[in-house]
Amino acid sequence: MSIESLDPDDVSAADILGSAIERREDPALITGNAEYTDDIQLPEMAHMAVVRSQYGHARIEDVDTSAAEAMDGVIGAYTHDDLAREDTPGELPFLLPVGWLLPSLNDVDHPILADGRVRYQGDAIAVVVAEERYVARDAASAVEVEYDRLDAVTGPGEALSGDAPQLHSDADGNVAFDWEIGDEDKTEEAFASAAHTASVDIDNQLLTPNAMEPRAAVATYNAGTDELDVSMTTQNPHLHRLLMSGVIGHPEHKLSITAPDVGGGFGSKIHHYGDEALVAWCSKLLERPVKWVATRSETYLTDAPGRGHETEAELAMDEDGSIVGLRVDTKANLGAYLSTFAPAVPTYLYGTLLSGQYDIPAIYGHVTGAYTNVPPVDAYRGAGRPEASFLVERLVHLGAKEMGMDPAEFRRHNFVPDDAFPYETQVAVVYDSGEYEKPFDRALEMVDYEGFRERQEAARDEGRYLGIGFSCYIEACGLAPSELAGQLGAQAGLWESSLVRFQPSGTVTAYCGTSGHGQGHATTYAQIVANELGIPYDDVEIVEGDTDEIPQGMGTYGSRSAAVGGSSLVKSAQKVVDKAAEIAAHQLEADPEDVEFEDGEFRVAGAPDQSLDIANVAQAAYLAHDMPEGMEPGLEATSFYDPDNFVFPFGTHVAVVEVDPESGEIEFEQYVAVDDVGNQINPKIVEGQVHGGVAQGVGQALYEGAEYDENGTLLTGSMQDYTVPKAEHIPEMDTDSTVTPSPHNPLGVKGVGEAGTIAAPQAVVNAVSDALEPFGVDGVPMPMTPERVWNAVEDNAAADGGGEDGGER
């Protein structure tokens, strides 16, 4: 880490925004004083365990819970039939909803407990509630399920082939949707007239979430008041309140959702799973607290994986190396059912980013969503944007090779020019601001690009194979505005809400509808509010993640919190200052037009000795002894901020590797990340988020991938089989940044949480391809294990001693 943290006591409110203040969240996290869901202990609390399908696809002939129910300590065992009983809470159908609709969408029923058929290994069949956690699990193992196994299919291409088993009667051919973007005819014409083309087939593998804290929930029902309180691992409590109220039929205003400290999510805790709804249902049924905590094995089976694309893509160039067209056909794995925002991920979060950082005059993208026998696939680690960025940057790498151009020069030749912003792409979005050569040039400088090519040549003479890979990525954050999102299919608004409240003593509590789970919101939001109000940073407390305390909110995902939640706080703080200015003017007997606000002080213009501190104004607002006529007491303000547009962070990442063609081993020599995320609220937190993101991106490039056999059985169901990278696997990183503010929000921020994970995979893959260029290897499928690297070299050697069709598959 290259940025030193600052003590907030050493920074004034005027300078607090943009300073690398040390995170206030960390002491509790690293001393064990944080409270996670499993730390919650309540009197009379029971424990739930879930009986899950052991097969990827099967009819359920019978479920016998008698042995489980006979065990000491077991309170009850419940199946889909129990959901349907008149003497149990709620009414059928107990279906999980989908939150994004498409015109061609073939929606299918997604019951919280299987109704006669299971469609992925881990599909919930029954639940058991017991006095003790391990009794519940033992009892779940005692539930006997009689299956009639069915053929399974796990890949989208195979599922759509016409020969695959049919998963749902409402989705012929396993087609979840058929979607397109761009101009097909214009793109056809571009390819017909192109001087050169490059193509690639890509498998962007399924990734399994691995948050440190597994999913968990504790529900408490008060029969006297009909109030149901649920604490759970969520990234969006208000959204879960809305969805859960519909699933279990409980009034939204009688349901509260609280997110205690949450140990990571990366998207996997956005979605509404059936398990948390079942905890709430059991609590209502039994009228006592019920807890469920997923085992690590359960998270592997059931947490919504990400990616799962099979893509064929082509790039067209003219004789000068200008890109004239891009054509993409993707088959996207949606899993067994539609998860909460699944339809949006391979469509509007993917197709709209196909222009990358490049000025491409014709683009056409076609995506077919497929039902398969894997868990429902949804947003994870970037969601759609990593797939788009990987595809574009792999094609650009191959396009440069086709043109015989240096890959750096080819990129520079095709960048969107600085004077073209705001830049409207051919795939429906308008980039807010950008100067793509700034981070690019800085990254080339940091890796000494010219010197590298000389070193590479010399190393090859010694039988060593160095490679350099570029990733000039762009992403879209802060999805907005709500009106546009609604037109595209969103079943929710994408605004954010906040409340800024002065206490009578002059301290401030700020509430925001986002829900941090490791990002550092308590620090960065306090910096924003302190700066706007001109008060000490330590006088600001941030509250998130509780539907009873925060009126409304949309949560934290898609790197939206700073751009949307932070901007909402700015608006609320400015409203507070506006009201305080009127009170100050009244107290100072001045015209409000003559009162100026700076550094927490209201001053009368031209009379600097007449001033009031904003904390004193807050006290006057609550005393209410001498207020402007007609003004209500108190000093607080609420805002609902709905942005005008997305924000578009960008940057350049460069990987330098050495590959041993005889062993397939890959070693990092250098990794450089230069990101432009707009204005930075806290550079230390930005740096940390880039590091974490790169670690996940390197994990996808080299180590991670969910594998299923032909029966839909997960082969990588534990950390022994699914390689989560350790510290020793992650390269040292050289990070830097440029700043191009976004014009679409008052902070000028763009979002950083997913930058590293979006940028890294293609930088590493391109570097390995560059290293193995003498062997004719154009690409190695991810994860690039030593075996796959070795096979790529050997396959090309066996073919012709080195050709140009190494391919990704």
The other form holds:
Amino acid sequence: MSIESLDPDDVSAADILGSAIERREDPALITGNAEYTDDIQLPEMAHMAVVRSQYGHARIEDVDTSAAEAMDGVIGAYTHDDLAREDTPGELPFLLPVGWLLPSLNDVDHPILADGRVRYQGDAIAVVVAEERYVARDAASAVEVEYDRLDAVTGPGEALSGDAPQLHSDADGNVAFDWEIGDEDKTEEAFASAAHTASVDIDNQLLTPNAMEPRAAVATYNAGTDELDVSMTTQNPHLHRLLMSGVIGHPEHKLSITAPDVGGGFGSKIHHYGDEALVAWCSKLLERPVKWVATRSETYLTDAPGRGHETEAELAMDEDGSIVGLRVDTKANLGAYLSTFAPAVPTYLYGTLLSGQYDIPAIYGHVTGAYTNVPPVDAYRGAGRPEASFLVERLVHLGAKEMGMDPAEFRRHNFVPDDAFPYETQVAVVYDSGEYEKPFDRALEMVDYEGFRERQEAARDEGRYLGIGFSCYIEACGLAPSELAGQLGAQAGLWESSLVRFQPSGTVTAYCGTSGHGQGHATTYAQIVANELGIPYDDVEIVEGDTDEIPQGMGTYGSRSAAVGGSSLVKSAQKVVDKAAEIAAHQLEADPEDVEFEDGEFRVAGAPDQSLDIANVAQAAYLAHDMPEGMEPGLEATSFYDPDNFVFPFGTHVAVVEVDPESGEIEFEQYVAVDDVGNQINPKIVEGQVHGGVAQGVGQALYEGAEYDENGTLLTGSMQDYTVPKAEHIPEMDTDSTVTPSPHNPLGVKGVGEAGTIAAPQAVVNAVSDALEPFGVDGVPMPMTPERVWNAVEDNAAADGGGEDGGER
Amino acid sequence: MTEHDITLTVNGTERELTVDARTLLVHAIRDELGYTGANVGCESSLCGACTVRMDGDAMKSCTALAVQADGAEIETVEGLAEGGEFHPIQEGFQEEHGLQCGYCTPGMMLTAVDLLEENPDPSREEIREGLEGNLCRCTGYQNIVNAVENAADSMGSGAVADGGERPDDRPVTDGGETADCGEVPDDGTASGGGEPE
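Let's compare: the form predicted alone is above, so bring in the form predicted together with the partner chain.
Up next: the whole complex, starting with the chain shown before.
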């Protein structure tokens, strides 16, 4: 059931919050008037290209840039040694920092240009700057690198095995960290007394984010003022400013980062890579504008991939089918170096979600992070939470099977009950609010679950194999309380800041430190601000993505923009209203306590004819001819909003598939998504986020995977080899929602950016497992290509019916 | 590098320019002529972000040379709206929330216009098939399919019938293989490639 868009002109001011209005950012995007980073052209602009390692692991014996430098149109070629020169800007070390520390973390140096050794294919060795784009690339190809190749390792289990090549002298055995959560002894006891157990052995494969716009940056430097301006593909300009200022040694207040229109991110544009810092450094060195745009091949080689877990886990049940324990051992791929937030992803964003939607009295999770010869791994849509949800929902599927219970009933039996909220899990988080049966029942109704089981049986009699798969997911988002984040190792606060400013004429500009890249913030934030101030939606302008304009910010990731950024706007708007109320009271000659504010108007209680609308108050505030005593002129307010907790969206997704065991092909019959993301600011945008999220989850289940050979060479380095799903690959989705507001923020919102991606893979895998149940297959490794499905069926046939785990790995 | 003087008629305006033999059409349009609506996503014909129409056919401008387009009529997203009115495909994308980050959108819309000229009343499956050469990472495609249906409805109702008539035999364009609308090789891939029927 598709939600119908509304023209904002047809929505009354009182109804603007919560209306499915069309997006105001669309006219620029559908006419070619958008401005992405590569659209920026500056006079005298030079172009940078990066020389990258051909090999997954090697010592660099020599880098010869002379042939490149001799080419017509080449301005210069620079290696690590040039960063260290006295006549070049900045001082060593030019290392990329990690923004999340763990007590056991073995941090390692991450140079922006290789310092004698490369550790993944694509690791940057040198940069070349030329007058023209093509010449820069030609020159990069002309740089001669002499390598001494070393053995490589790409999987975390192998990297930690003790026999693998050692990647860093500061990380014995390639251990990046060793981390645990929950209560090991209590969990041991639960397993010792359990009546039943189920186990899995799962690979959650590496994925390439594949934002449609490749990463890019344009930097320009003014030597007279020492101002360095960088426009770049970023999800968090302020964070990039802070990190880049440290990396290249340029003062933060003289560095400006702007996000022009950004063509998708999915996490890949959060992290601070060396490339953008090198663009800024080159611009400073050459005192002219420099542009770099990644080729698609470079994005495959260098954009931080996500996931990359190898996990063994077990679920324990009592005789009635109540879950009594869960234990998890995960080896997580961190790649060659630690990316910006990498250590948080397989730990606090993963381990804390292991309870799923279930009341589990004992949980123990152990995660070992591994250095490997793949690009630094970091947050990709969902970041840790898809891995947790996948694991829990696969185990619950198998637990139901072990118990001989219907998978839907098994879930219902184990849900956290409605009266248990706020619910404290065994893995260090408190779920804010939830009614898990609400979306679950709605989803069962939408797929006609009882009818399905009858159809499934009838189809099996005809030799057709239908399957249904459930995913009752939970996520933690709205990243969030700074104090908690600090306790857990974050090297940054996770508040959000905004400024709401009236103009003297009564219109408003609101600035927010988040930085949207497709989510429609210009629309939804204007809905929030217009609602708070009671002014027309069209009178509100939203500004994001510019460190010169916006006071401070933490950016857009972790489905935090509405919950944290939106709430910050509410807080700023409320401060504006508070000040305006005092001015209004003064002008109306009333006691401020008697002034009420509603629908944009200040009224004196009991004297309805005495009123002033807020736009008039704004005018008075800037005229400042008659202000309350001691009050400053002007009408604007800044806030830093720091919530008390994460928010915890939840929902049920159900996939119904038909599998052809003879060909291994999987066909969707239905895909149902019922999500509870709290209050919705714009239901059309919520629906779009769910659709897109599900598509990426279906992509993981069926099509996607970054694969490397034993030398660390990427085998899936183009869109020819890595299947980004096409329109034909994605099923039609039936979406609906329930609404359980979050009690933690003034909007009651939770977050929707990642929900679909977290929910979808296990719905599809469980559906295929259900379909292939007659063949004894349970658990085809992702991506479930026809070949893998066919092999799973054949292997089990060969083993005469097969066993429990059908070979998940 | 040999330079060539070429003429491109972009959105009805004739433009003369000098390009290197190797200059890609997309870079000529974007960097030389300033039509930045065509985006570069993959430089290999696979993603479709760079789709423009050349002599009436949608094509991938990232794998055609500018010199191959000498004398051609090029339509970019900047030419879709006429007289201040959005084209029905633009209205469709806006009304149906058929875009998020917008990077694939110009190419997606131009392919869709091409599709609707060939098949004014496509089924949802035909739309999905017709868009196989254009990738979107944001929307999950469902609202794109809705947008194309929306445009088909308004174009069918006569809102904009302009250019709807097309001969069955499509002329072969000068761009050779790369000029074929939306045709990309199947994924014979290491990571997947299985297509649900």
